[in-house]
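So this first bit is one chain, no partners, the form predicted alone, shown in structure tokens.
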Amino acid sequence: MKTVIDGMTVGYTDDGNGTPLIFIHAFPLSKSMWLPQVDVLKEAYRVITIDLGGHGDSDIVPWNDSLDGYAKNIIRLLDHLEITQAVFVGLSMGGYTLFSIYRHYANRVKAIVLADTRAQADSEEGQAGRQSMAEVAFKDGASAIASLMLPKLLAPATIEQRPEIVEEVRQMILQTPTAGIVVDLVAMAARPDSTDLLSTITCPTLVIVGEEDQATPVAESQYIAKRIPGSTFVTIPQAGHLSNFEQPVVFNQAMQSFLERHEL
């Protein structure tokens, strides 16, 4: 599906009835990384994807750099869709964006689920990295990005066990404008610590991490659950930092336990 926003195009998905879950993608792919989910729990609840700006289906807003104004342009998609609240799955840069739309638009938000995920802004180091980064797809384009973000984002036994999950991403992160994986990476390098945020969530929380994530290491997604109160930590085995994609047989029963657990 497509609406106009503010005019500028958005692409979404939305499937089934009941409690809305809205999922928030990872960089440097798009709505389609949550297929798996979106077949499964749509029996239950209203599930709803949504491309960010420069991916999928939905516009590039190149002045648009900030998590902020993701997280904006997410909200102003639910007043559309007439949403009043929520429970928001944020993945990586979707957690990254949650947490921004925790910070500003907390009233909306029923539940959140984190996934391979941090709270910490970047060192002076990872900041560096994402400038070197956007220099990459400047030069090499998206084709570039995928060769470098494939063994971020996957597990090794998967490269090597499973082409067919790899294909699969690697064409996501083709099918993704340079435009927009340069305004991701300026957005991420610019996203302030939310750190400090995690003591005041006081609604349903889930974190998950795939045990062998190396881009968010299972150590970042427990110092998450350990300082927001009464959250729920689950890790995925045999699964990297797209542990949804991965493993979604295991990630989607960690999801459907907990909402049914606090009746969401």
The other form holds:
Amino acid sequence: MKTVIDGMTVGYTDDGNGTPLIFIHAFPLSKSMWLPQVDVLKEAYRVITIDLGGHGDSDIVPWNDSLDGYAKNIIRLLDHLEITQAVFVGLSMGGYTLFSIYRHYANRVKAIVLADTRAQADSEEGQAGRQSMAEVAFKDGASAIASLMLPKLLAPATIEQRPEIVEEVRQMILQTPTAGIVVDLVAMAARPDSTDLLSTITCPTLVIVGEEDQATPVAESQYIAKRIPGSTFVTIPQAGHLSNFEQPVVFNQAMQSFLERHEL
Ligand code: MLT
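Could you drop in the structure for the form predicted in complex with D-malate (MLT)? We only have the form predicted alone so far.
Everything in the complex follows now, all chains and molecules, and the chain you saw is the first one.
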């Protein structure tokens, strides 16, 4: 599904009825990474997935250099859909974007699910890594980025034993234009530190992480969960960074029991 907001095409899906759940994807993927959640959770909730600018069906916003820009566009889609408050789910870059949403639009947030993400800003070394990755993207395109990212996104066992998952993720990356990849890298490198925000989060919070996540290891999620008052912490066995895609049954169960426990 697509709509035009302020002259920009925004791709999204909108299925089911009930409390709205808004899913924000990781780098350098698209809303398709949430299909295993949409299929199950739409039975009891209104499930919305969105393509950030320059991903999937959404127009690129080439002058966007901050995750606040992504956050604003997500809120604009909510306004368009006449949704006042929602549960937000963000994985990795989606989690960074979720911190921006909480920082600027906390009144729109009913609850949050932070999956495979981290609260710290990039170190200098991390920023330099983003710059080299942007150069690779310009020079060699999305297929080179897929080769770099797949071992970071998926657990070694997934890569060895589940070629269909590897192929689906590779296709998502190949469909992301180089410019979209570069805009993400610039925005992530410029993101602020969110560690001070954690203790101010008062809504119900679920923190999820794949036990074999190499991009944002379990310790990062533990750090977040310890600082958000009353949060729930769940680790997912046999999953890497893309825990929702590698182990959807366990991920969905964690979400369902969290949503039910908080009567969302
Ligand atoms: C992601 O999955 O969104 C990325 O690994 C985030 C990052 O590169 O920091």
